[in-house]
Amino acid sequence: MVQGATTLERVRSYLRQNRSRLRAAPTPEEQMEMLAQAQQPSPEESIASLQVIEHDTMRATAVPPADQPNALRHFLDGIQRQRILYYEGVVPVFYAYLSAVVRSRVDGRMCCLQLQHTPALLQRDGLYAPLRYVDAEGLRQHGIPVRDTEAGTPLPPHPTLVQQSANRISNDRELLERELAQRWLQHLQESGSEDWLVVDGGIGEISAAKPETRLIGLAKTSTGVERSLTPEQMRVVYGLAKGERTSVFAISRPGQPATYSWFVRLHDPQKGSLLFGLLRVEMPAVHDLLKHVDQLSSWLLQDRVPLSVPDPRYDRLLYPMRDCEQYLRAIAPSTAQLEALVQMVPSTPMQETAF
């Protein structure tokens, strides 16, 4: 083991000692049809309930002008970097790298803070694999961190094994971004601060730890819960003329505590479909928090600009965030790195072994 050596560089060392052994990975375009089949289904796409709980019926109401300054302050999001290395027999083994971020509006600028017991970034990367049915001493003897897909016996087919690593990795990044919400939302309650934290997609598993605090969640998409509205709530929704927002409503997810939930139109959907600048936020479902809905609202409108271009989700994707996506992908291991690692295995028979 090399020390102080990345876990690329780790990996590297393995390779070059064993790659007479392994199988060539399947290439990038072969990979992304295996991952898009082995896609788990998310908890967004499963409600057990939906209720309207502002008013009696869903209904859309103007955002009124925000009179406070805006406390959407902190932003959160995570990416994942994943990509088949190589095969050990018939295994596929993944390489992934995984990190999260909260990047904070000071001064109108957007960037990490240095605080003393509460980081900005966490990263983690690894190699998964079933570890029953690879050299697992070999890749810890390198000091290659290696996270366990848990293959029963026999070993299960090969789309199985994919989507049990995909299914870990996913599950992996949730709990890294997790447990840095986590984090930070305890530093905003000992401190005091009136700021929120803002972060991608549902807040279920965050908050149920934290219910009590000053936490949304920014979905883009909203299939499940589309799916659960009546003819008459899907009128509303729909209709929404920018500036404006439904009614709160309280979801349920199995598994997940309660959140309370709205949708606000960020931009005129006459200039795309009918999801155009369609954004439904999340937030607790602790009733002192609903005085706040037309607050976050406007806050969010205002923070429409500068537009996220030239992403396509643009219309929805607020300006904050992106730069969250942008500062994790310009520091993660580039496709280039991976793809010399993929290389190094050569593509020849692979030698039988037995399990």
Second form
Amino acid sequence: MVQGATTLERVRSYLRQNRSRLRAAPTPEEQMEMLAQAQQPSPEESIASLQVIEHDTMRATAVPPADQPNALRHFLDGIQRQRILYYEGVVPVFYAYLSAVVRSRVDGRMCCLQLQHTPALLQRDGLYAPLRYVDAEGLRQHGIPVRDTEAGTPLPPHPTLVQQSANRISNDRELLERELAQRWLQHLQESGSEDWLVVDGGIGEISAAKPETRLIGLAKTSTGVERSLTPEQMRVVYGLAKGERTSVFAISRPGQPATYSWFVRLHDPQKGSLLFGLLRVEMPAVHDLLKHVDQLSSWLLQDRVPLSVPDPRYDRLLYPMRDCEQYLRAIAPSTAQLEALVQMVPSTPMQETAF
Amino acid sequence: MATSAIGKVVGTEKKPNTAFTFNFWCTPDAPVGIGTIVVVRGKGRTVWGVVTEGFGYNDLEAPMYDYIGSDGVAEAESPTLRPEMRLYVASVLRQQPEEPVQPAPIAPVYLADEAEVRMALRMENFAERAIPAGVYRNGENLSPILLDSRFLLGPEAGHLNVTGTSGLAAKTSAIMFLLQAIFQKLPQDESVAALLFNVKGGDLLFIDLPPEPGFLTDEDLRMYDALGVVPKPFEQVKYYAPFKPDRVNLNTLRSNPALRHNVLPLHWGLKEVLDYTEVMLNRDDIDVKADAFLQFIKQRAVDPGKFEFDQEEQQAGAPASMPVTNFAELTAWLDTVLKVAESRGREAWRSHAYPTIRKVYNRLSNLTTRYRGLIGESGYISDLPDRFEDRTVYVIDVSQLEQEEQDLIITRVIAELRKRMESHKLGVDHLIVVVDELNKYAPSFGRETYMLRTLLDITERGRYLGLVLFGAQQFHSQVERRVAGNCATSFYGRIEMEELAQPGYSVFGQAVKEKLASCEPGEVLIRHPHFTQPVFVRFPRPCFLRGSDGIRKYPPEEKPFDVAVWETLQKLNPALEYAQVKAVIDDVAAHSNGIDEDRISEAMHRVLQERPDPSRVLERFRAHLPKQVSSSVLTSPTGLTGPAFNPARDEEFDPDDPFNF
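Previous: the form predicted on its own; requested now: the form predicted together with its partner chain:
The complete assembly is shown below, putting the previous chain first.
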């Protein structure tokens, strides 16, 4: 084992010793195509029920100006970076880097707070593969973290292997985000803070453990919810003007606690498509939190500036969330580093190994 | 080493680091700016650099995005501020290990403290011969910036060139402070003197007097303290000035009785100036023929001190021999030459054409009038000392003179110094001569003048021979490249942007140029052989009485003519009383048409030239004055009287042309 080295350095060491029996990874473009083909519908897209709880029927409401200072203080997001490093026989071995961060807004500046027991950043990386089909022992001996994608026997077809690894990586990233969110919610609760934690996407299982906490999720895409809207509700949602929000509705997904949600229009739809500036907000399904909906909506409207350009999702991507992404991308292993590892395994195998 | 890093080196494919420059980011509030010295501490390599360029960024890709985001409202509030950073480019000053030369490592960047500044500028290599030039300011800390005397005063390299806009405490102040530092810090076993020209007002006329209280600020005193230089005026100074047109009072603003003790006349005769006809006469005067005749005069008459006429010339009325040691004798000699030539029908005399001789006669005989207070008929010489004294400043005041007199003095002094340099007769190990307006005396365009050749020679060889040029000018681009290029050390104060646009400044980055264009008084950019890159330095005000304060405190006081004569003669005979001199002058006046100042001053100069025994000073003074001639009115026996001879009445009369050609 390479002492004191990073995972990437250990992988490099492993590849140096084993490359003669390994096969080259696909190009980035080929990999992107494989992942696209292997992608499955996300749980977000399946909604069990949608029920308006604020008014009799869903309607548009102008968001009143905020009467309190913006308390959307902490923002959480995560990223994953994955790459097939090599093939062992016909089995793809992924390297994945996962990270999640909470960036806090202090005096208008985004930063990572240095708290004693609550980390601002979680990072993990390792190799993902069905361990029974790869040299798991050799990898472990090199101190490389490995995650089993648990393919059964016989060996699944290649698209399935890719899909299993990709799913496992995504799940791990969600777990990482959830872990970080829960630690922060714990911290905010214990410290009696009035700050809100804002996470990217739905709040799903994050709110299960601590439903009473000040947590909202920002969903930039809401395909599943939109599918559940009635025509009248659709007219309200898509007809929102800038600065308006919908009535709050409760949604439930299979295997997840119910959440409250509403749409808010951040930008004038005349400047873009039907969905331009349309953001969906989720909060724990706690009745007492409903009183904050207007306040939260007005804070979100405040956060229209600065714009998150040049990100193409700038109409729905709040600047602090983009800051989280930028931060995580800045510290993630670079594409050049990963490609350098990929290049260590030659395109033509020097020695065939069969499993 | 500073305790915490202020930034970190970054290198990208588009903007990589090299062995000579590196990039690093900082937070906007980091105390870094153009000229800041930083140190990069990487694994196994330390790199020192000076910031030469800076950029400010936030994450905005285009201004339009901010406009759109703000809905066109400039004061729109935003809950989140975009992250802002500074990216600086630093030029490498030094790296360790020195070999192999490598780009700076990606590592934290620290502000350089005093020890780091010393390392960055290699100042530890010449500690025992260091001359403080100013301080590098790092926050509240002042780090001395030292120059190597062997590279400033020779022999390894030498000379200083200072560029700066006039009146902004860049040139003169920088040089004067440096001179004070040199006088104090140069090892005592090396002797040094300085020669300055005071060209404007009373700027350099009170440098031996302490400044007014409060003139030196606390900041100045802190800098003196940091540099180890004692804030005190020059201890030994001698001032020189030509006479005023009355030829008895000195033409200087340092004429207050309390300060006259170390003011000496600068007065030359024929021999001193004959080499500088190029300066005194205009170009049209000195054609090839005239130049040949001037050389003849110098070699055959002035250098030997007399001229022997041959038999044929004697037959034409010339004496066997004539002395030619001063302008009066030269005029008499030329009269004789012309008479001899006329007697031969105005043919050439000794192969020199008659008109040429006449032209030279006209021009030379006029010099004592044109340079009235500087060049005398009598041959009285009062010049710079034969040998300069250690730690002494010699100031020649030319501020009250016409331009042509200034040019003659500066040219001749510089040329004479070069001659002494050649013959190792300077008297000190290093003589620093300060020449302002170098673009005038060593211009980058035009013909090669005597002065330019002299300055070139000094800058090319002076460092070996102990003569060092501290030149200054407002426009570096207009100075002959070889003169400026031979100066191993350069200071740049505030410089106008038009000047900075000249090609000579292309070695500086845009940010450095912009800083130069806005340099504060007391701040200069220094280039020195030990410094891989130029560094910005602050220096304190030089410690002496400012010119305007000096003139207010010691107002100039012109002596009455007779008092000036008495005081001058008193230097030869301290017992001489005013009444005695006054009586002689009055006596002459009584028998003449009033006081003839020309004759009296001429007599005084002759006494000064003779330097008689004290007891004979008055006697010799009287002897050189016009004799009283007994006269009587003659009447024509026939009672006829005619008009008195008055050549000026003739419309064709030319006082410079006694022969009326």
